[in-house]
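Given next, in C-alpha cells, is a single chain: the form predicted alone.
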Amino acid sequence: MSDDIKKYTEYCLNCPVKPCSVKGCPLNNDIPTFIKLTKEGNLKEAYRILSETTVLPAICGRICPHEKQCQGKCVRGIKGEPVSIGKIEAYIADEALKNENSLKEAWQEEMERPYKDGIEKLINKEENEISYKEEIENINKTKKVSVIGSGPSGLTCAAFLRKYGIEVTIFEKYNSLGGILRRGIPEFRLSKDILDKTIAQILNLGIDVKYGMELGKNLSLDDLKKEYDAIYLAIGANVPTGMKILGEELNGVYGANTLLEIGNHPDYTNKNVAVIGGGNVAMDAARTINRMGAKSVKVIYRRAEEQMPAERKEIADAKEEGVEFLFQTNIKKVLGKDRVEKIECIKMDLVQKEGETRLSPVEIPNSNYEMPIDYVIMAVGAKTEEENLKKENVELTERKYVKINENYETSIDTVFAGGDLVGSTATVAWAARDGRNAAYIIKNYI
C-alpha cells in the first residue's frame, strides 16, 4: 500500500452514520467499511464489499464527480479537504482486476445459490409431490435475458443477473463493448486498459456477447421476446441535439457526442475551436481538440463559472491545458458561406426569476460581437435514437426518454429499461445503479 493511500484511509473517521454512503453514493456503497479494511491491509474483503453494490469500482473511482457525491458529503469535508474515497475505491479495484476472476471469486457462494436452494426445496418434498425427474428439469430449467447495450448500466445489469443465476446475452451494436465509457470518456481520464480488464472480469461470470446487433436495425425486440424471458434496453442516450440557431448546418458544425463516441474529428492543426456548453462532455471535447493541435479552444457557456454542471476538477484541468473559458457569453449565429468561418455572440446576465432558486441568464442587449472560428462543437445536450425506438413501438415521454414505471417496465411487456435512455441523471454511478436495480426486478418477475 502506497504512503498515500494509507494517508487517505487514516483520515477517516468511518462515521457510524455513514452520509457519503447513504446520502452521496448512489450505489450507496459500504465507504466507511471499505476503507476500514483496506486500512487494515484485508484488499480481498474490501474488494467483496464493494462488489455487493457495484461492478465498476475501477470505472467510478476515477470518473465519478466525487466532490457532488460521496465526498461532498463526507464529514470531514464541512471543517477541510473530505476523504480521498474515489482514489481508495480505485486502489482496491485495481488490486483486484490483478486477477480476472476476483468479481467471480467475490460471488461465487451467491451465484451457486440458486442451485442449492433449488436441491434443498427437491429434498424437502413429499414423494408424491412432484417426480424427482420433474424436479431436477426445473431446477436446471434456466431463465434467460437479453440486455441490449453495454454502457455501464447494461454491463452492471448484466452482471448481477448472472448473480442470480439467470443467463445473459449482450447485444452490442459495435465490435468492443463498454458504451459511453469507451466511446464518450477519452483515454486521458479513463485507460482503456482498465475497461478492458473491469469488462473481463464481468464477462468471465459467463455472460455471451453478440456483437454488430443495433436495435431498430438487425434486432428486434418481437424476435428477441420469443427466445429470452426478459429484455433490458440500455442503448444510452447519445444523439447530439442543436440549438436551432442560423449557421447550425454549415460545414464545421460538430456533434461533441458524436465526435467522442465515433472519433472521426476533422484536422484541428492551427485552428480556432469554440466548444459551447458547461459539462463534463464540454471539457472532454475541448480537452481532447485541444490536445490535437488546435490553434485555440474556447469553451462558452452562457452562465457563471460557479454554476458549470462539469466537475470541477475536470475545468481546472482544462483551464492547466490551456483551453479558454467565455464565461457569460452566448452564440447566436454560426457565419460564413459554405462552412464556418466566425460566429456572433452575446454577453450574458445573471438574474433571479420569481419563483426558481437557480439564477437564470438573460441576454445584455446591444452586447453582441463577432470572433474568427473554424470549428464549432455543440455540446448543449443528447437525446435518444427516436427512431430506431419508435420502429420498435416503445412508448417515449414529451421529453423523448423511454416511458417506464417505477419497475423499470416500459410500454411492452417484459422490457425493461434503464439509465440515459429512460432520462437518468447522467452519470455512471446513477447509469449502474439503474442497471443493478433492474436486474432484481427482473429476477423477481421471471
Ligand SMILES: Cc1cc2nc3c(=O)[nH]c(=O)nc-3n(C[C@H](O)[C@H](O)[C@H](O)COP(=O)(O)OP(=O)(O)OC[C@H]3O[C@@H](n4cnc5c(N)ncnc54)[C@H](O)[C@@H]3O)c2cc1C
The other form holds:
Amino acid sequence: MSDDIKKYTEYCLNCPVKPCSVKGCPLNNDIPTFIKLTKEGNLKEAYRILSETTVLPAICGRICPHEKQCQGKCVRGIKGEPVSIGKIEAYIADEALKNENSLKEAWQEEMERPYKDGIEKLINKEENEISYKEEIENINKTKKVSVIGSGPSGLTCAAFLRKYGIEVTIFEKYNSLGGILRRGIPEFRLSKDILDKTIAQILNLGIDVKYGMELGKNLSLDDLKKEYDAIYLAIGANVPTGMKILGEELNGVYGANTLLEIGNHPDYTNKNVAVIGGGNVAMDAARTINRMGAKSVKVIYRRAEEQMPAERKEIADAKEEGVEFLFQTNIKKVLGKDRVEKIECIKMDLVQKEGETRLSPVEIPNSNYEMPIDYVIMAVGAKTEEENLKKENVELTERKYVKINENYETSIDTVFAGGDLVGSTATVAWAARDGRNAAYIIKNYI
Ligand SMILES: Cc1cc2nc3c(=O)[nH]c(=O)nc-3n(C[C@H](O)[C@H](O)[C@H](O)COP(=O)(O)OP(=O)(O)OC[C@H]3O[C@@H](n4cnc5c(N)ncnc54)[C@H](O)[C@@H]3O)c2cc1C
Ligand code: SF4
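Form predicted alone done, so how does the form predicted in complex with this ligand look?
Once more the chain from above appears, this time first in line as the rest of the complex follows.
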C-alpha cells in the first residue's frame, strides 16, 4: 500500500452514522467499512464489501463527482479536507482487477445459492423418479432477461441479474461495451484498460452479448418479449440538443456528445474552436480538441465561473492545459457561407429574478461582437432517441424521457428501464444504482 493510501485510510474517523455512504453515495457503498478493512490490510474483504453494492468501483473511484457525492458529505470536510474516498475505492478495485475472477469469487456464495436451494429441495423430495441431473435442471430452470444498452446502467443490471442466477443477454448497438464510459469520457480521464478489465469481470459471471443490435433498427421489444421473461432498457440519452440559433446547420458545427461518441473529429490543426456550454461534456470536448492540436479552444458559457456545473478539477485542468474561458458570454449566431467562418457573441449580465434561486443570465444590449472561428461544438445538453422509442410505443414523459414507475416499470408489460434514459441524475453512479435496484425488482418479478 502506498504511503498516500495509508494516510487517507488513517484520516477517516469511521463515523458510526456513515454520512458519506448514506447521504453522499448514490450507490450507498459501505465507505467506512471498506476504508477500515483497507487500513487493516484486508483488501479482499474490502473489495467484497464494495461488490455488495457496485460492480464499477475502479471507474467510480476515478470519475464520480466525489466533491458533490460522498466526499461532499464527509465529516472531515466540515473543517478541512474530506477523506479521499475515491482514491481509496480505486486502489481497492485496481488490486482486485489483477485477478480477472475477483467479482465472481466475491459473489460465489450468492451465485451458488440457486443450485444449493435446488439440492435441498431434491433431498426433501420423497419419490425420485427422474434422474438427479434432470431434477436439478428443472428446479433451477433459469429465467432469461435481456438488457438493451451496455453503459453503467445496463452493465450493472446485467451483473446483478446474473448474481441472482438469471440468464442474461446484453444487446448493444456498437461492437464494444461500456456506453459513455467508452464512447464519451476521454482516455486521459478513464483508461480503456481499466474499463476493459472491469467489463471482463462482469462478463466472466457468464453473460451473453449480442453486438450490432440497435433498438428501433434491427431489434424490437416485441421480438425480445417472445424470448425473454423481462427486458431492461438502458440506452441512455446521448443525442445532442442544439441551441436553434441561426447558422447552426453550417458545416463545422458539431454536437459534443456525438463527436465524443463516434470520435470522427475533423483536423483541428491551426483551427480556432468554440465549445458552447459549461458542464463536464463541454470540458471533455474542449480538453480533447485542445490535445488534438487546435490553435485555440474557447469555452463559451453564459453564466459566471462559480455557476459552471462542471467539476472544479475539470475546469482547473482545462485552464492549465491552455483552454480559454469566456464567462458571461453567449453565442447568438454562427456566420459563414457554406461552413463556419465566425460567430456572433453577446455579453451577459446576471440578475436576481423573482422566484429563481440562482442568478439568471440576461443579455446586455448592444454588447454583440464577432469572433473568427472554424469549428463550433455544442455541449448544451443531450436527449433520448425519441424516434426509436416512439417506434417501440414506449410512453415518454413531457421531457421525452422514458416514463417509469417507482419499480422501474415502463408502460409496456415486462419492460423495465433506468439510467440516463429515464432522466436520472446524469452520473455513472446514479445510472448504476438504477441498474442494480432494477435487477433486484426484476428478480422478484419474474
Ligand atoms: C462526455 C461525457 C462525460 C461524462 N463524464 C462523467 C463523469 O466524469 N462522471 C460521471 O459520473 N458521469 C459522467 N457523465 C455522465 C455518465 O456518463 C452518464 O450519466 C452514464 O454513462 C449514463 O449511463 P447509461 O447506462 O444510462 O447510458 P450510456 O452510458 O449512454 O449507455 C447507453 C448504451 O446504450 C447503447 N445504445 C444506445 N442506443 C441504443 C439502441 N437504440 N439500441 C441498442 N443499444 C443502444 C449505447 O451504445 C450505450 O452502450 C458524462 C457524460 C458524457 C456524455
Ligand atoms: S464521513 Fe468521512 S470521516 Fe466519516 S466515515 Fe465517512 S469518509 Fe470517514
